[in-house]
Amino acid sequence: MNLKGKDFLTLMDFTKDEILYLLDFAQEIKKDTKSGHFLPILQNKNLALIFSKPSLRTRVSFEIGMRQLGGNSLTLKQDEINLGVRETIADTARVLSRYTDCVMIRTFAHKDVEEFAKYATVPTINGLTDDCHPCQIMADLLTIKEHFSKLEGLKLTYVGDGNNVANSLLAGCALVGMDITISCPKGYEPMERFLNFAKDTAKKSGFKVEIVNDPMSAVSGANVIYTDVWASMGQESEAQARKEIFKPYQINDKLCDNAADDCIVLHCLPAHREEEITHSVLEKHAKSIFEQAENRMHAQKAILASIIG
């Protein structure tokens, strides 16, 4: 499949196949790292990563992936380019295209890596911003993939706020076939322009997307429960505030007995333990948690290499 020179900004702008080949292809590439394999797809190609919000797994993922395909990466932080303040988001776009042969972008307003794909000549990658998470999901589904052999058919819980994540595990769940509910507060739900995605896409699937408030009937028969913090970056000031309002949407013990009992949980870190998640459940499915963590590496190596070429 052909997706050289493809822009990855959202999941939205992906098909069910496309979704899969890239999966396909992240376990092909897995399966070559274990066994101590890197082919130099990407030799001598350049990739830019601009930060201006940090991360720990987005900056190691992306820095060894690139260097595993036989590829260099450059990282430039915050106050080392001042995305759209020092020069206009524009000609940076234009000015690294002639630099490097692809750029993620880690920050805020979405709008920002729509502005700078829109003026790049090279392809573009949302390492994560306020509306959406494409990359973290394609490492969710591919671990969903490997411990339960298929996707199409699951049904994933998501419990917590309706952040960047929930938006895009909407959008990645409706894609290839598996139920997803979210589970929020009232006033915290995900963007509607996600939700009305994913529940187009499942309609013509005859798969289900559902908004419920209650978390213990949310994750009745989930095969997969999902959570992540309470506070995103940016929201420090109501962090305090959202302990409160979530301490019902709490992954624990008791909330996961009511699931399926094949049930896995994910959290795509970091983790506060004892406020989204206990500590004890976290131990309990550590190995699905810290593979996930890994497959970051490998799902965003697929990306680099099919659209990189």
Given for the second form:
Amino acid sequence: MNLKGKDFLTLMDFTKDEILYLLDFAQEIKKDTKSGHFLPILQNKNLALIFSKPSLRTRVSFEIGMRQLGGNSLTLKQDEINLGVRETIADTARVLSRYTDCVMIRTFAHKDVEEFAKYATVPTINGLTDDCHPCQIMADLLTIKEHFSKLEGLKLTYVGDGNNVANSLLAGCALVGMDITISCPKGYEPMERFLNFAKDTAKKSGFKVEIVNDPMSAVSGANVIYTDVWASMGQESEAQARKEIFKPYQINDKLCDNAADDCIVLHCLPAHREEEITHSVLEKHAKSIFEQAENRMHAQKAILASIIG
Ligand code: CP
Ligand code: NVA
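Next block, the form predicted together with ligand NVA, ref. the form predicted alone:
Starting with the chain above, the whole complex follows.
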């Protein structure tokens, strides 16, 4: 599988085989890391990380992951480079391409990451935009694959806001052949282009993509229940109003009882306990949820090792 030089902007740019290859590779790298074998496959390679929004997992998992593979990383925060304000995104992309081997960006507008990738001569990785969060979903799929020893045929139900994470889950689940149900209030559905991609992909392979408003019926038969915050970064002013709108979409014990017996609960984190998920459910599923957080690092190492030339 040759992915050298490729950007990682959305899962929709990848084929099923490429996603499955990256997941297998991530499992292999994770095994090596756990047994103390740190293969220096990115020796002398440098990754720049640009953050226009806060982060714990993304920053640390990329920085440590890069180091585990023998490479280096450098984090640039908004107050340092002021992406798109101090100079054009195109100029920033061309300058960073002269110093680094890969750039990861977390920002607001998805088109800014596309603009960066257009001008960069090194691969660009999307570390979250308002539209999608593909690295997160690679970690999620890795966690599900490790737990169930398969992906195809499983059902994932996402309950909550049809946000960046929900958009990428639609693309990711459809690509690997999982049924996906999204349960959200009316007006908070995922973006059309992700929904249409998932529906078209699923139609070809015979899997289901549904939007079901009622969370109780949405989780019926689910092997994985997934949620995320009700107000994403950048939506802080809507947080109070959203708490009321999303109240019926909380992941609690009663909701989980309606899922499949073997159901696990995932959350990309950070979590707001007693809002989108109860403390009780989070703690019951802590093993999977923190494995999922760890898997960010292994999934991203597979991506980095594959796309950096
Ligand atoms: N899940 C995730 O992307 O976490 P951070 O916002 O802390 O990076
Ligand atoms: N939807 C959340 C995800 C955080 C990892 C946000 O964009 O803030």
